[in-house]
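Below you'll find only one chain, the form predicted on its own, shown as structure tokens.
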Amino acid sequence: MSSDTADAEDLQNADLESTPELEQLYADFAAHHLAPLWTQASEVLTFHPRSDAVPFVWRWDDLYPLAARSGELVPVGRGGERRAIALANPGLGGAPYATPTIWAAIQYLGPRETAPEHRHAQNAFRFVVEGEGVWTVVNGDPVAMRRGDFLLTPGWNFHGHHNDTDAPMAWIDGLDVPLSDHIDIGFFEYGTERVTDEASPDISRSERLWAYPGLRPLSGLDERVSSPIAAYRWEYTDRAVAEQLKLEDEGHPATVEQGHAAIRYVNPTTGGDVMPTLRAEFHRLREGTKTQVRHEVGSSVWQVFDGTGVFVIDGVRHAMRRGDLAVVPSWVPWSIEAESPFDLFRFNDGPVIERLGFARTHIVDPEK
């Protein structure tokens, strides 16, 4: 018998012996509504984090042929409103979230097809792994979209897709969907039945107000609880890392790790994350780079922008390479060994975890 259960059967008083005064008891608990701490404590007292949700990973090569028979088979309108195909976590008994925090899916625009505009109370991004030609049009601001970007649409913004080319586009959403539905916040608006603005310009509004390094305008000098920024540029992104593993080569500790560089996309106005519900970080590894084994409070979700190597979770190895898609429950194990230069972004749902204390980090000793 493992410690774990052990401790489990201890907190349960697994040796209380059943009396008819006691059956009566819970019978009559049951009859009011009620339930006894002692006969659930390992269900709530658990002596680390024990999600529903699994380890998984999608295959972008299974992902993007899906999403392009959808594309045939389903238009865009209302209704179904987006052509969008969530992952569904194969722990959480067939909800349509990645974890019980993180709504993510695949969503795929034909040629010349408009996405109409709507708005909802849960905060969502996009980023691109592949493609361009895709416009997303926030509040009438149209934003374009590009491999390496990272986008807003913050809550209660109305946002519509259109796309320009002749070729479809997929990209991968994440929004904070499931914590919503915990919590009971949704709200939900339709829009107009076209998006509001099908320019294609190539810098949106908000960029040219905000997309400056360290320079934001006096005429927004509120803070705001989600970025301005529309659009995260990825040539700022991938020069943000390569100078990061740049300065380690010169000998300053560049670098979070030896080998590996990474940023967090914040919000200018405040120096936090984007969103209050959402962090997004991009990592970029030196080839035979291997992280240190975490365990963290919350979960993740990555994705795979370039290069290949080997997520390592709960012990188990799994071959990643461009588009692929891991999820990481809260306090599973997790580590990376980069193969090849080896590009991911991640997005979690640490602001949430912070900002409630609830954040703990273990990295493991190899030595013990």
Second form
Protein chains: 4
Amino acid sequence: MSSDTADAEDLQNADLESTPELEQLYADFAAHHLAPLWTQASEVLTFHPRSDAVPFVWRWDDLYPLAARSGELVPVGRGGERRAIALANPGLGGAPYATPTIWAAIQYLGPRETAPEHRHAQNAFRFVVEGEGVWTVVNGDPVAMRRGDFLLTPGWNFHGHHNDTDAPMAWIDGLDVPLSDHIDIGFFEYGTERVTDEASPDISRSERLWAYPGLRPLSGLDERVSSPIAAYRWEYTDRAVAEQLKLEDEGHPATVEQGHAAIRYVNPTTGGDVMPTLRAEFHRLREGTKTQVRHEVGSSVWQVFDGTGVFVIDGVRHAMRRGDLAVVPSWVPWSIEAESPFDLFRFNDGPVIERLGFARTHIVDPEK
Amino acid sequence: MSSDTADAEDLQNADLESTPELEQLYADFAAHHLAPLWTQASEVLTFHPRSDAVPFVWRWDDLYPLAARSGELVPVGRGGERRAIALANPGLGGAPYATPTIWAAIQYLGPRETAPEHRHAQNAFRFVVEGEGVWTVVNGDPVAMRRGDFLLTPGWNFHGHHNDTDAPMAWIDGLDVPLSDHIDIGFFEYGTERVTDEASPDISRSERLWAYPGLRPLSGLDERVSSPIAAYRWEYTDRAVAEQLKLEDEGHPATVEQGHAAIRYVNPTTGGDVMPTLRAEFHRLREGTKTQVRHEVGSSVWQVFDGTGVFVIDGVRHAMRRGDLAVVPSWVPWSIEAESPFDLFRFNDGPVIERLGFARTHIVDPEK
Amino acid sequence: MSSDTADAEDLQNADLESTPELEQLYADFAAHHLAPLWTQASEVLTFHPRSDAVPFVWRWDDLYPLAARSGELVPVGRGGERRAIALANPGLGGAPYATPTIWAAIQYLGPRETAPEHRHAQNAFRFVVEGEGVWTVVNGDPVAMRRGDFLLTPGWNFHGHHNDTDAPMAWIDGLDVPLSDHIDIGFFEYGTERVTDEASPDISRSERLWAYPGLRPLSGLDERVSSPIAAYRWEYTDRAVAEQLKLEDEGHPATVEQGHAAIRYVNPTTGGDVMPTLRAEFHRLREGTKTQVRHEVGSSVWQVFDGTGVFVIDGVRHAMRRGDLAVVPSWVPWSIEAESPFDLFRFNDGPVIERLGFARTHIVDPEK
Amino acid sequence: MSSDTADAEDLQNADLESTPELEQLYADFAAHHLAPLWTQASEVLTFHPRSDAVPFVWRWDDLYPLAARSGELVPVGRGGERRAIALANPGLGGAPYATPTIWAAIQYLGPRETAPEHRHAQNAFRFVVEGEGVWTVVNGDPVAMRRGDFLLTPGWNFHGHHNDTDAPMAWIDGLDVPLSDHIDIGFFEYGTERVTDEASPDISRSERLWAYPGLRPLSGLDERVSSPIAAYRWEYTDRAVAEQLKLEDEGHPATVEQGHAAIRYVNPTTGGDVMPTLRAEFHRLREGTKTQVRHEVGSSVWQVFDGTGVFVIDGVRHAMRRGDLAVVPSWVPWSIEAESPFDLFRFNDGPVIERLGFARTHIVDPEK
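Starting from the form predicted on its own, produce the coordinates for the form predicted in complex with another copy of the chain.
To see the whole picture, the full complex is given below, headed by that same chain.
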């Protein structure tokens, strides 16, 4: 609900003349912890979604140096748990939330450091825009992190992070913390101080068992709430979007719109989203592509993986380059213009919106 | 997320000595709209759900007279839309929200009054603890409201209310407004000033088509997001819980626990909840029954339909009688003791919690 | 697959000149239990479904007296199990099968007789066109059988039948025996010689727990493969189709086509068919109604419940009245003309066809 | 249903003394196309599945030369459609059916030959035990066939086969023809005489769009009845089962049972079987592994892909090697003993059995 002052697009409240009787009624409401609809209909109901969250852009050139300074000043360990610095949407009153449903943070781990193991009901993922050398250990399975990889730690899985090199590494964390805090579902448990397996294999056991196209192990035929694949590797993501553009070149329908290739990361046991509350996608635009202008119910965070371009959010143009992050609140119109080949990672609360029956999309007709 | 001061059950924040460099870092975070996890881990993550919402009880003997006074002082009509007075949980900072996900209000309609038609993305229902004489018109279908009836107006259905009698009537509205405001999904449209059909049939067309045990019209074989039954009549609810207790008497397993019968209102096209975000149930306890003590993820509102008893919420005893409403926030332990035959209507955000994969229940072992 | 001789609508087989080498090849195929496609393509593949089963009509005036004679000559009991006389489709080589997937039989129980308890993997139901006085006992729950009732004994439920009166009673049994025999899924166990509960209540415990519109017991929230409702009572079926016609009279869309009301019996835990292999419906046509001409994949059996009319099956007109049964094989065109108000019970293999992805319907355009 | 003579395991039929009245009754039944249950209960119902199909083994050393002789004597083309030679189970009366639900054939295409395009409602796949050089063209998309590949042509997709080389090639076809013939669902349409695209790419467009671990194109978010992946390549299958055994070596649970790795081919849009009626799996046994003895509802066909071993079917030992095919009818006990590393392709009617609610498995306790 927006706290903006009323505008022509607001519902009307009842327009009542103040009388002593009415004032007494309102005082009695307050005394009994009651609130009338008619004085705040315009706050409670809106003609279309109007989020308190605002469109905003964070620059990698700001984020990374601040994370590096944290690396010098702030130890990582039990208490604090993670050296994570969250995007705090300016519209959300200082809360460490990128949107009303999504937590997004840069996490930084210095040489040889370990972030201790813990688990929580909230779902989490990592996306790596640069660097390598950290292993996320998920329920004892060490998962290498490298540029372009998308990594999962679904709710209630123990996980820690371990830097096996002499260089620092930073990446993006995404969680459903703002949603889960609002609906009060959080559970948390401490695990071990050190990760339970300090090995540094190229690929995780989860990938060795699960990461094949269209194949499932016969030892894992049950349906999983979240994807059993711990890491979605850049090699496949890159190839998938590249092939979509090649197929388009060859005259076949393969892309979302002309010059715009995209994949969704999915749970191979259902074909649906990787986790019940978070959706993740990777988009590749050809140089010169301008996407349609879309309104979507639900909020998104984008990170530029490579290239340069412009995000047009609610009519405002933002020049974006590698590592930059942009937030698009619910129903705010957005489009993207690629100045070079433009690679983008996106995550949002799409599964929440769809599972609760609230999904709507509106594509703006350029002719109007 | 609770804003309570930290206690022994909180996660620890990082305990860092203040230095000029650290203060500068924090200032730079703030300047860039960033927020570190390590200073607020205990706010963001909790060992178990700790809602800002608090357990609270509202008395029908307070609510109804206040609603009646509103009937004299506040006209109902376009602007304000409804003469609805919402339960405002004392823990939620004055917002008109019973819990972080649930809106609950008493709505009052005077003799011959009409609440104009509108529609919204939010899902709504009515439950009638006393009285009759109002017809809710849903997409042109007039639905009589009588004591014990549970009535639906799922998202994006036009609806208005029309009092066809010379007596006032009041009932309870339940909506998913707090959730939908938080996740920014609201749409709204005005409809007609008068209801589109002022007829006053005993049962609605939706019931004539859909309200039979285990029968579906061949003209309606598609799956519906929400139930097509506009009214769940008291006659059936009463019989269903009465039969459970009789079956128990005859030695058959039929009740939730000894002396505790209950039904869930469901969507006949799926067998699941009536709407994607709201669950509703009716419970009947025998005189003398004491339920187990339960913790549940998700928040509930109860209304006493008949009889007297005690709600024990977070260890506090509340004597309850007809029309009284009680809120149980997420994970707060509750149990009920019936001093007479005790009939209860309950609604909660169960479908949200389950569809997003967060459901947990803990039953307290009375031996411990 | 039809064994009809080839006609213009058949696929061509390869047209090869016989040579000694070819004959030797065919002999060698046979010796090795091999069969070439090219000599029997027209048998194995068809342009559209051409069932061996043929349209056929059985008369209640034939069936009932034969069943009654059986009642005098053939005891019911262990060995034989049931005094059931099956419709044997003339196209199916003498097998006791109404269609390739459906078993349909008249079952007859004399005064005070008992058909012993047993269970089998095959799914079964009963439909009562006339009479009363027998209780089917399903897992110990006695279920009264009366005219117009539709009763379930899903796979692997123990069941027996018990005539509590001094008059005989007959009804229709429907099972998936021909399908289950073909795909080899049958299991069988003997139960007790007498039914396990000889009480004769008006309604069964399953109905007392489950047969309410849109209500589920909280003690039964799991999804069931088959409906937990043991009996779908005539009172509700009658009212449901009557209301559809009244709603049509009032100008509302409620019927399948003009003058043609119908309900499907469903599993209240899913909204889908009552059992995984069998669909059941009840149709009511106004006097004078002529349905459209339909081709449907899958085979159906119809029984006239009341009134008179004409079934046009594959262009052949069959006058039908109370109790008469007609078989419509897969893809054979059918329509119905009501000479009086015409009430019809139908069952078919729709769930099999749909679950396996083979459903198609073609409605013949009367203009062509 | 087995036509075996009755044995101790059969249900009893009613044992009635013949009388003139009874004989007349039976004659009247026959005259009215009726059949009593009590004289054939033992045929219609069985204590456990007893298939007419029998366990049987076909040798690649027999099959391939016969297919090659067909290549010399029988042209491929319209009329006949395919040079396919079907396994005809000796228990099924000469029908070209491996089991009551499964068609399995060797198909042979000579140098530069084309099998014309057509489509049918029946689902089909190919599995390649040796050779390469043919492209199956599915809806215009050429799909290379190579040793170890599993290829799909789901129902109602146009497909033809085109040999692009100067060498012949043979492979295995699997279809649901016996099931679809029994339940009468077949449709068929001729397509073009030549395949619609004679290109010979390494991988198909379907793979370029779909064959990535856990990634879906955003242009294809709808759920598909059948898998959109046209070819499951040997490279991935081989790696998947190899990794399972390595994980087992490393002490992790990854295999079906000790020394027995296996994957199921799945539809990436659902995580379920590749087609609604057919399941396919690939199994790898270590040298020396002996599987447990299993009874399963539903019938299977196995083909040895590599290595040597023994199939024990219904207690009979069959030595098996590359290309050999074995049929296991429903509920017949089977186990496998690997004399070398043993690679096996398996297909069966598992989705049919499961979707219709009939699945059961019994593992024989070796201690008993």
